Structure formats: C-alpha cells, structure tokens
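The chain that follows stands alone, in the form predicted alone, written as structure tokens.
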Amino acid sequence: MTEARSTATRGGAIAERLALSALDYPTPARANRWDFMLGALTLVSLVVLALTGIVLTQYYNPAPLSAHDSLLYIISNSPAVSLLRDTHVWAASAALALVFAHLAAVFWRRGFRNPREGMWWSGVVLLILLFGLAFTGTALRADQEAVEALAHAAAGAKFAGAAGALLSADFTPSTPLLSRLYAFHVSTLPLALIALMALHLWLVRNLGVSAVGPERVRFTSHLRLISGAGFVLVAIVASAALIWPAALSAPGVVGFEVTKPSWPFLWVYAAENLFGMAGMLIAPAVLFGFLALVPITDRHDGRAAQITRVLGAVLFVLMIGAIIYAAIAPGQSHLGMDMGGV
C-alpha cells in the first residue's frame, strides 16, 4: 500500500513538473468519434516518419552518384534499416491519405467556418508541404521512377518561368539538384511542417474543434483513444512494411520513360495524359486553389455555399477517378522520352 502510494506521488510529481493537468480541459464528447481523430492520426504518421528518417539519415548518401548505391547497401547489408525505410515510406503513406481524409471529413461539416479558418488553411498548407515531402523522396531513391519524377519536375518548372526556379538545375550550379532536394526532404520541408504543425495545435487547443452537442468529456479521455489508435495505426504501417517492402527499381537512365509515379501523384499523371505538360500544373492549381477558397465561399448558408459543397463533391469523385483512371491506362510519353512498354 505504501508502495503504491509512493509510485502515484511520483506519477503526482511528474505530472506537475510537466503541466499535464493542462490536458485535462472539457471537449465535445462527440469529438470522440473516429472522423474527429483524422488529425492526431496524421500526427502520429508524422512522429513515425520523423523517427525512422533521422536513421535513415545515417546510411543515405545524397551524392547523384552515390544515393542508389546507399538504398542498395541498406537493402543488401541491414535489414533491421531495411525494414525502418519500408516502415518511412508506409508511414509517408499513411500521412498523406489521413491529412486528405481530415480534410474531407472537415470539409463536410463545415469545420473550417469562422473562427476556424486559420486551422483550415493550415491544414491545406500541411498537405501541400507532404505532397512536396512525398516528392522529394521518390527523387531520393535515384532509381528510375526518381528520374522520371524529376524530369517531369524540371520541365514543370521550366514551364512555369521564375515560379519554378528552385528546381531548375541551373539555380545554384555548385550544388547538384539531388543535394538540394535532399536538404529540402530532411531540412527546410520538416522545419516548415513542425511550425505549421505548432500552430495549428495551438488554433486546435485554443478554438476546439468543430464538434457540437451539450454533453462533454474530458480531454485526457479523448487522449486515451487516439494513444489505442494510433498504437493500431503504427501496427498497420509496420505490417505494411512488412508485407509489401518498398520498391527500388534499377539505377534512373535519362531519356526513358517507363514507370508511373506513386498513387499520390496519380491524378496528377492522368491530368498530364490528358491536357499535356499544361495539365500536370494545372490540376494542382485548381484543387489547392480550391480548397484556399472553401472558407471565403462558404462562410454563411447560401447559394455559395452550396456551390462551393457541390464543386468539393465533384472535385473528390474526380480526383479518386482521376487515380484509378491512371492506374490502370497504358503509360504514356509526356516529355518525347521513349516507352518501355508500360
């Protein structure tokens, strides 16, 4: 009994020190429900790829020609880094399909109406920086979808003028693109996304979320369930990893054009099958320009607002058809590089 006492005086002890009580405010208990854990979940996502990057970090090497030799090593000589990098490009996954569903989930119930548009435009800010995060990863690889990626990417950015100058490989001669893309993955892109992510905590711990309903709980409860989800989320993304161990194709050749990118990128793709280079950054421009917009167009009941509810709707359809569309078409040759017979 006196043992007991003295471990939860302990517990008493820390709990003070590091201001836990202040986790102990009330909160809607319906925002117990699962659609209003999204947010957290992506969290989680967030602190897995943060945890297995810093590793990765020791083995990679970002030379050009030294980076798909590193994946190599990594594969070939050590699987317990192995399987961390599978778990990293599972986790990249996981983060990327949680934020689009809470930003859907949000969408829908009109979560981003005053006071919370700030906390909106974070979060489309968020998934912008993870697009940008999942694409300089796949350029990371060095193999040939990477290759592909990031001729598609310097055309995009010749295309679009000074717009695109930091992924031209003239911006900075001295230092190779690989490097520089490289010191975006593991630097200003991560230092970008824990700003956002700080402020947005802060508009989610200070405006509450956009559940609604009389009864409520105690945040520390709410807490409580998203832990259990996200121990069942890291479960998941290590049995991914597992299962299904990410792909390292042959070393990239310029001038071919053989592979597709990753399922995030796929609406993309499909736009640039159908409307040409144009498309490939046209369709961007419209769905984030779109979801900039959502808070403006839908502030009050209206028309706008159902305009705005009803484009949302046909955007998603959209871009899910968009990925499944360009899934399963033949592969095609944007940039004149020759097919190998996707």
Given for the second form:
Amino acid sequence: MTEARSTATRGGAIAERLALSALDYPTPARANRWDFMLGALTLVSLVVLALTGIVLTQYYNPAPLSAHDSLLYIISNSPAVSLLRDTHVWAASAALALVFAHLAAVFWRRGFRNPREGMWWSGVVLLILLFGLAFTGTALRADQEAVEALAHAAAGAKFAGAAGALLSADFTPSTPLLSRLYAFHVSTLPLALIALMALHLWLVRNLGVSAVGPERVRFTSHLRLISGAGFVLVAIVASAALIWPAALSAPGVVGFEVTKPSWPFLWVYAAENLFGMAGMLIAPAVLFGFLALVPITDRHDGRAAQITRVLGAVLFVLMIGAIIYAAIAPGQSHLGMDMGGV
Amino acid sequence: MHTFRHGSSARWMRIGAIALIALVLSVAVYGNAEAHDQGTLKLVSKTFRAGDSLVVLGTKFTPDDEVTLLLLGVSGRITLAKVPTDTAGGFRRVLLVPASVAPGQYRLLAEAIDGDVVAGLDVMVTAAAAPMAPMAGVANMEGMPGHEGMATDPTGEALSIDRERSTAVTATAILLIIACAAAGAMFLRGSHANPLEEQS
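Same protein, different form: I have the form predicted alone, so give me the form predicted in complex with its partner chain.
Now the complete complex, all chains and molecules, led by this one.
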C-alpha cells in the first residue's frame, strides 16, 4: 500500500514537472469515436516514418550511381536496417491511406466550416507535402519505377514552365537531381511538414474538433485511446513489413516506361492514360483545387453546400475507381518512350 | 523651420546616394553572378573506362568563351581540357581520360574562366577490362544481386534478393510487435471515459 502510494506520488511529481495537467481539458465525448482518431493515427505513422528514416539516412547514399547499391547493401547485408526500411515503406502507405480517410471524414462531417477553415487548408497543404514526400521517397530507390517517376516529373516540370524549374536536372549543374530530391525528402519537406503540423495541431487545440453534442470527457481519456490505437497501428505496420518486405527492382534504365507507380499515384497514372501528359497536371489540379475551394463554397446550408458535398463524393469515388482502373489496365507509354516489349 | 527643412533635405540626399550606390553594387554583383549561360553536356555513354577517349558535346554555353572540362570524384579533381565555345555557344571535343584515373563515380564538370560551374553530368569510370567496378563509399558489392542487371533490359520486376535474417533479428522484431500490440490493447481496454459533469 505504501509502495503503491509512493509510486503514485512519483508519477504525480513527474506529471507536475511536465505540466501534464494541461492535457486534462474537456473535449467532446463524441471525439472518442474512431472517425475522429484518423488524424492522430496519421501522426503516429509520421512518427514511425521519422524514426525509421533517421536510421536509413545513415545507410542510404544519395549519389545517383551509388543510391541503388546502397539499398542493395541494406537489403542483403543489414537485415535489421532492411526491416526498418520495410517498416518505413509500409508506414508511408499507412500515412497516405489514413490521411485520405481523415480527409473524407472531415469533409463528410463538414469540419471545415467557420471557424475551422484554417485547419482544413493547413490539412490540404499537409496532404500535398505528404505526396511530395512519397514521390521523393520513390525516386530515391533509383530502380526502374524511380527512374520513370523522375522522367514523368521532369516532363511535368517542363510542361509547368518556370514553376517546375526545381525538378529540372539543369537547375543546379553542380548537384545531381537525385541528391537534391534527397535533400527535399529528409530536410525541406519534413521541416515544412513539422511547421504546418504545429499550426494544424494549434488550431485543433484552440478551436476544438468539430464533434457535436453536449457531453464532455477529459482529453487524457482521448489521448489514452489514441495511444492504444497508435500502438496497434505500429504493430500492424511492423507485421506487414516482416511478412511482405518492400520490393526493389533492378537499377533504372532511362528512356523506358515499363512500370506503373505505387498505389497513391495510380489515380494520376489513370488521368495520364486518358488525357496524356496533361493528365498528370490536370488530375492533381482538380483535386487540390476542389479541396481548396470547399470552405468557400460550403459555408452555410444551401444549394452550394449540397453541390459541394455531391462533387466531393463524386471525386472520391472517381479517385478510387481510377486507382482500381490503373492497377488492372495494361501499361501505357505517356512520354513516348520505349515500353520494353510490353 | 528653414534650417530643419535644409537638414532634412540633406539627410534624404545622403540616404538617396547610399541607396543608389547599393543599387549599383547589387546590379554589378548580380550581373557578375549571371555572367555565364548554363550549358549542357552530352556524352554517348556515361560509363567509360580509364584510358578511353571520350566524345563530349556541349551546347547552350556562353558564345565565344572558354570552358574547362574536368572530372571530380574519387581521384580528386582531374582537368581534362580547356575548350573554346563557338559563336552558338557549343563545342564538340574528343578527350582522353587518363589511364591513372581510379574507377568509381565522378562528376564531369564544365567550369567557366572564373571557376563558376556551368554544367555537370554524373559519369562512371571503370577500370580497364573490368565491366563494372565496385562503387565508392559502399562496401564490397561483388556478387550482390542487381549488379548484373545494370546494363541489361529495363524491368519493373522485383529483384529476388536473398534477405538473410538471423533468428535474433526476427525474434526481436516479433517481440517488439507483440509488445506494441499488448501496449495498444492495454491502453484501449483502460480508456473507458467517464463524462465530465457540466459546470454551472
């Protein structure tokens, strides 16, 4: 009994020094539902990505001619790091799936309305940054899919004119494009992500989640639930990494199109199938343009709000359909390159 | 009042003069930084042997100028040639890669007269009579899967790599997974929230 009290006192002392009582504020009881935890679970995936990524930076060589070799070295000579790489890849997929689910849930419950427009817009930019991280991460593999992703990005950059100059190999002649993408992947994009995440969480803390209902619970109970779900998510991601290791194909050969992108980019691939190179810019422009306009067109109940809701649902279904279509459709050349006998 | 105006006018004149000097200096520095056109280097193959001759094509350089072509890599900085550009800013030159160049990755650079890098290209120098030398900065890759495919047909098929994982690594991973799942279950079971009473 005395020992238990002593432990409780120690716990209390630590909590006091860490000001943990600040987390004991009231929050809507409805926020403890699963659809209100998707954002937090995305954050858990991002933490896994950061931790595994820090280890990978010590093994990965971003020089174009050594990148693929360093991955081969990790996979064949360093099994523990290879497992972390597999976890990194699965956590990236989990983050993107969860962030889309979070986006759909917030859209459906109209969590972007006054005064939460800033929360929505910061979330949209966070989504764009996540896509940027997924793209640069793919390019770092230096395998065939990576080379083709780079070729598509370079073509898109050329199409976009001055806006795409950063993705041009000639932007800084002294540094290869792959090395610059590595810098984006481990430095620029994560820093931007952390800054925007801080803003997003600040707004969530101070404006509250969009859950309705008079019943209130302590935030610590919500945090406990999120922690539990987070641990389960980490276990699932690590199990997937253990059972299905991340693939790596042979070193990329420039001038061929023989692969399809990974699933988060398949909807863009489908748009390229339909509209050619322009599809690569049109599809993201339509999606992110729509997402940016949502808080403006759906401010109050009415016809505009209904149209926004229907359009959002149609876009969501179209995206899922496009991903399935691109996954099963035969490969196509979008840059007029050789398809390697396909 | 008159004195005040005179003083104020003099001060503004001084500020104007300083701003003008700053502007002129900025333009001069900017003009100097942008003095060269960014060129493009082209090679028939980006992999070549030490001792080979190499055809280099240059385009989009500053017309009637001179660039220094050099290799930068594991053997340090190796100047290959100083090449004049034509009236269109281009050149074509056959260069000899010294046989003493160590195998490895290099960057073929074109430098303007003042040392600015105006073009660059990643290249691989292999040892004479060796198809592919070990990569610099990475442990010995000999016999590793994937290397044999470097110059063959492109494929998106996953490489069949022998992922030898010791029992210790697998067991540690499984233990960590079980620990995470158990911690998750513990948190989830203990998270029955009691509603707070409404504060009046």
